[in-house]
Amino acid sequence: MERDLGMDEEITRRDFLNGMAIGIGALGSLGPSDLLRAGLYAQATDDYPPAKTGLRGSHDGAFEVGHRMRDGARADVFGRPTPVDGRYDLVVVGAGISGLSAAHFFREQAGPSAKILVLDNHDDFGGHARRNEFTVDGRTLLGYGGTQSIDGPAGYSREAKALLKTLAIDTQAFYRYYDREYFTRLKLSPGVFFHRETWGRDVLVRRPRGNGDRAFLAKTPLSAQAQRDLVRLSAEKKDYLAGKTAEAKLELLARTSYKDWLLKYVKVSPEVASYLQNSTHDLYGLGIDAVPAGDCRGLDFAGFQGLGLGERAGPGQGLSAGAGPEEPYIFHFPDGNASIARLLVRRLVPGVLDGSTMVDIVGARARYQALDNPQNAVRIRLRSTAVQVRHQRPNHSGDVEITYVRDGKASRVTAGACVLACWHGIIPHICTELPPAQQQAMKYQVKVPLVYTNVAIRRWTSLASQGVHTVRCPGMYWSGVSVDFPVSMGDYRFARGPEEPVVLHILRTPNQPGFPARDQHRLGRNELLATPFATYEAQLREQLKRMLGPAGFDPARDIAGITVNRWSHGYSYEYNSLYDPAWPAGQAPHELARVTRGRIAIANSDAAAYAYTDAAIDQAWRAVGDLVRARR
C-alpha cells in the first residue's frame, strides 16, 4: 500500500528542497517520517524557512518552551538570564501581522531611530500569515500556509486602510491579478466526493448548481429521501416559524444550531445533516452541530428563504463582520497574507527583502540572516520564546524586562514599553503581574485548531477531466481539496492549464461533534499535536488516490511536495451565540483581556475576538496608542 501511495519514493519525487536530492534508499530502513523527525528533509533550507516541507506551521521546537510555562514552570527553570543588547524603546512579543504592525505604528510615533526588537518563537515571521514555497521541475510554486486573503478591504478601519496604502497595497489591482474567469473558461465547478465507508461507494460528482440541483443529486449515492429533502431545502419558501415576530425568529436562530434547525424545523432526514456536517469547517473549525443557524443564514445557506427576514445578517454577532460593502473574494497574494507580513518586514528592517512594490514582493527572497542585524534600529529575533514579561518596579511602573529562551538559553532585554502580540492564552503564564480578572478573561479565548496542507502536484488533469476545481469530502479525514487561487503577479504566473503544476490546498479542522465549541477546539488541539506527519501524509495520499485515481492521478508520480501547516492555536475564537452570553458593552472577555497595564499593552486578533487581518492591525494600532498616551 505504501508503495502504491508513493510513501517510499525518493525525496526528489516527493519533496523538492532547493534542488537537494536525498534518496531514501541511501539511508537504510528509515522511512519518510523518520527522516522528517531527524531533520534531514530540512538540511537544504535551514536558512530559508518558506521552502521547508513536512510538518510546518506550529513546528517542533516552536511550542515546547511555551508549554512548559503553561504547565507551571517558572522562568528561572531555564537558568539565570543573560542581559543582552542594552535598552530598547519597544519590545514586541509576536512577529505576526499584529506584532509587525505594532512595530510599524510605534516607529511612526517615536521616529525612525526608535530601537525596536520583535521576538517570535517560530523559525519564520508572519505568525499565521505563512508562506510555503515549492520547486517543481525547476518552477517555483507558492502557497498560503495560514492567513488567506484581505477579506473585505472596503470595510477596513481608517488605520488599517492607511497601513495597506503605506505598504503600497492597491487592492483594486487584484481585479487584474486574480483571474475570476479562470475556472469558468475551463468549464470547471465545485464537486463532492462520497466515500464508501459512509456513503456506500467511492464517487466524485460535479456539482455545478448547488446542493439542490437534481442532476447532481441523481449521480450521488444519497438516498431518494435525502435527495428530495435537499431539493426542498434549497427551493422551498416556507416560514418554519410562522406566527413569531422577526425579533423572536432571530433570537431562535441565534440559539439553535444549523443541524437542529434542519432536523427540527425544516425536518430533513439525518442523512442530509450528515452530508452538510463539515460544510462550515473552513470558516468555523466546527461542524453544523456547533454553528448557529443565524450565522448560516448570513452565509446564504439554504433553509431560510421563507422566513421573511429581509436582508441577511452576516456572522460574527455584530462585532465587525459585514461592516463594509460587499466585495468579491479576490484580494489574494499567491502566498496569502504572508505578503503583507513581508511588506511590513521590508519597511521595518533594511536588507531583508529587495524591491518597492506589492508586485515585486511576491518573488523577493528574504535574507533571514539580516533580520537581527545590530546595525538596524528594528530587529526581528526568531526561535525566541518569551517566558517572563514584567515591569521593573511595582504598580506597573518603570521599564519592562522581557526574558526569552533561545536554543535552550535564557536572555533578558529591557525596554521602555512592550506590546504582547502573542495569543491571549499564553500571556497569563508569562506576565503574571496582570490582575487575576484580566488573566481569567484571557483564558476564555480558546483558539481554533487548523491543519492547512499544501500539496504541489505536477499536473491537475485528474481534477479537470472530472470537471472540478474544488471538492468537498463529507465525513472524510480531509474535509476539502481545492486548486489554489488563480493569481498571477509580475513574474509569478499561475498555471495556464491543467497540464502545468499547481498547489492543492487541503483542509482539516480537528473537532469533536457533540461538545460545546470551546471544548471541541481543545479536543481538536489534543488530536492535532498527537498526530505525526506520517499519518497526515498517508491519509492525504490515500484520499487523493481514491478521489482522483480513476481519472489518472498517481500519488507516487504526481505529488512533488507536501507541507502540512498545523496550527494548534489557529483562528481567534469568535463568540458563538449557542454557548456564549451577550455581555454588556466593555465587559466581554476580549475587552477585559486587552486592557493596557503601565507600559505593557496587548495586541493580536484575540483582542478583537475576530479572526481577520484587519482585526490584528486595528489591535496593534490601539495597543500602541495606549502606550503613546501613557508616555505623555
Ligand SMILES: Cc1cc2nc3c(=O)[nH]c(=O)nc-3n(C[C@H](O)[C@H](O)[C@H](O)COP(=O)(O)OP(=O)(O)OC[C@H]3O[C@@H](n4cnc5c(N)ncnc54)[C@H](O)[C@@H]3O)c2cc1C
Contents of the next structure:
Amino acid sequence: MERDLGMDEEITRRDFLNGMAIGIGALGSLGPSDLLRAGLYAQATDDYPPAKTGLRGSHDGAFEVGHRMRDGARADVFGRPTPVDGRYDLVVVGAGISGLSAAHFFREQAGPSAKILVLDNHDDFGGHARRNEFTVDGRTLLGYGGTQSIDGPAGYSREAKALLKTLAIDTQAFYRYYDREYFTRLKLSPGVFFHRETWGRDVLVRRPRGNGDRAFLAKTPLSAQAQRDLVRLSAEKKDYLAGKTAEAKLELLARTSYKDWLLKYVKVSPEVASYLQNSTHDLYGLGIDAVPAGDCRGLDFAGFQGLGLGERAGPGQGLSAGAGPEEPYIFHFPDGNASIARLLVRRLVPGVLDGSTMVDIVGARARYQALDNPQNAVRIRLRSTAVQVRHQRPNHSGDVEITYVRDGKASRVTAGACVLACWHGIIPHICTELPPAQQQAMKYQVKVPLVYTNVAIRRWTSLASQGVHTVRCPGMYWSGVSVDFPVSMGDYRFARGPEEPVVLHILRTPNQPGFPARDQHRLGRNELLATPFATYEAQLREQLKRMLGPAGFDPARDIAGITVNRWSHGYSYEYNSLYDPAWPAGQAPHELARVTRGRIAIANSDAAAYAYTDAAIDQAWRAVGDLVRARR
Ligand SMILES: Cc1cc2nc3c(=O)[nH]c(=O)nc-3n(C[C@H](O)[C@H](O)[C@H](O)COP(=O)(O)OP(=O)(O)OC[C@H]3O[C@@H](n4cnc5c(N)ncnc54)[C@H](O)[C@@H]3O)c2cc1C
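With the form predicted on its own in hand, show me what the form predicted together with the ligand looks like.
In what comes next, the whole complex appears, and the chain from above leads the way.
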C-alpha cells in the first residue's frame, strides 16, 4: 500500500540532482533568470531554507526554546549569556512582516546609519510570509508556505500603501500578472470530493454553479432530503426572523453560529450542516459550528436572502472585512507575501537579494549567509529565540537588554529600544517587567493553527480531465485541494496547461468542533505538534489517490515534492461574536496588550487582533512611532 502511494519515493532531492547537469563552476556567469530556467535554485538546500521540503512552517528546532519559556523556565537555564556586538539603536524580536516593517520604519526616522538587529527563531525570515521552492524535472516552482495574497490593498492604511510603494509594489500590475481567465478557458470549475466513510462512496463532482445547483446535486451521494434542502437554502427568500427589527436580527445573527442558523432557523437536515461544515476552514480555521451566522452572511453564504437586511456588509468582525472598495483576489506573488518580506530584506540588508523591481524579486535567490553581516547597519539573525527582554534600569528606563538563545547558547545584546514583533502569547514569558494586567491581556490571544501543504506535481491532467481546479473535501483530513493561482511574472511562468508541473495547495485546520473557538485552537495546536511528517504525507498521498486516481493520478509517479507548512501559531485570533464580549473602546485585550513601556514597544498583527499583512505593517508603524516620540 505504501509503495502504491509512493511513500518510498525519493522526491525533490532526486530532481535537484537531475538539475545538476550544468556544472557548479558555470553558475557564476548565470543571472537569476538563467538559474530559474535551469532549475538550479534548489541547490544546497541545507543552507537554503526556501527549498527545504518535509515539515516546515514552525519547523522542528524553532520552537523548543520558546516552549521551555512558556513552561516556566527562567532565562538563566540557558547559562550565563555572553554579551555580543556593540550597542544597537534598535533590536526587533520577530522577522515577520511586522518586525521587518518596524526595522524599515525605524531606519526611515533614525537614518541609514541606525544600527538594527532583527532576531527570529526560525531558519527563514518572513514569519508567516514564507516562500517554498521546488525543482521539478529541471524547472523551479514557487509556492506560498503561509501568507497568500495582498488582500484588498485599496483598503490598506496610508502608511501600509506607502510601504508597498517604497518597495516598488504596484498592485495594479497584478491585473496583468494574474490570468483571471485561465481556468475558464480550460473549462474548469470548483468541485467537491465525497468520501465513502462519510458519504457512502468516493466520488468527485464538478460544481460549476454553487451548492444549490440541481445538476450538481443529482450526481452527489447526498440524500434526496439534503438535496432538496440545499436547493431551498440557496433559493428560498423567506424571512426566518419575521417580526424582529433589523437590529435584533443582526444581533441574533452575531450570537448564532451558522450551523445553528441552518439547523434551527432555516431547518435544513443535519446532513446539510455536515456537508457545509468545513466551508469556513480556510478563512477562520474553524468549521461553521464556531463561525457566526452574521459573518457568513457577510461572506455571501446562502440562507439570508429573505431577511430584508439589504446588501451584505462584510463579515462582522475582522476576516476579509477590508475597509476599501471590493477588489478581485488577484494581488498574489508566486510565493505569496513572502515577496513583501523579501523586498523589505532587500531594502534593509545589502548583499542578500539582487534586483530592483517587484518582478525580479520573484526569481532572486537570497544569500542567507549575508543576513547577519557585521559590516551592515541592519542585521538579521535567524535561529535565535529571545528569552529575556528587560530595561537596564527600574521603571522601564535605560537601555534594553535582549537575551537570546542560538544553538543552545545564550547571548545578550543591548539596544536603545526594542520592538517585540513576536507573538503575544510568548511575550509575558520573556518580558516579565510588563504589568500583570498587560501580560494577562496578551494571553487572551490564542493563535489559529493551520497546515498549508504544498505538493509539487509533474502534471495535473487528473484534475483537468475531471473538470476541476479546486476541490473541497467535506469531512476529510485535508479540507481542500487547489491548483495554485495562475500568476506569471517576468521569467516565472505558470503552467501553460495541465501537462506541465504545478504546485497543489492543500489545507488542514485541526479544529475540534463542539468547543469554543479559542479552545479549538489550543486543542488543534496540540494535535499539530504531535503529528509527524509521515502522517501528513500518508494522509495526503491517500487522499489525492482517492480523489484523482480514477483520472490517472499516480502518487508514486506524479508527486515531485511535499512541503508541509505547519503553523501551530497561525492567524492572529480575531474576536468572535459567539464567544467574546464587546469590550468598551480601548479596553479590548489587544489594545491593553500593545501599550508601549519605556523603550519597549509591541507590534505584530496580534496587536491588532487582525490576521492580515496590513495589520502587521500598521502595528509596526504605531510601535516605532511610540519609540520615536519617546526619544524626542
Ligand atoms: C497560513 C496563513 C495564511 C495567511 N494568509 C494571509 C493572506 O493571504 N493575506 C494577508 O494579508 N494575511 C494573511 N495571513 C496573516 C498574515 O500572515 C499575518 O497577519 C502577518 O504576516 C503577520 O506578520 P507578523 O510579523 O505580525 O507575525 P509573524 O509573521 O508571525 O512573525 C512573527 C515572528 O516572530 C517570531 N518569534 C516569536 N517569538 C519569538 C522569540 N521569542 N524570539 C524570536 N522570534 C520570535 C515568530 O516565529 C515569527 O517568525 C496569513 C497567516 C497565516 C498563518
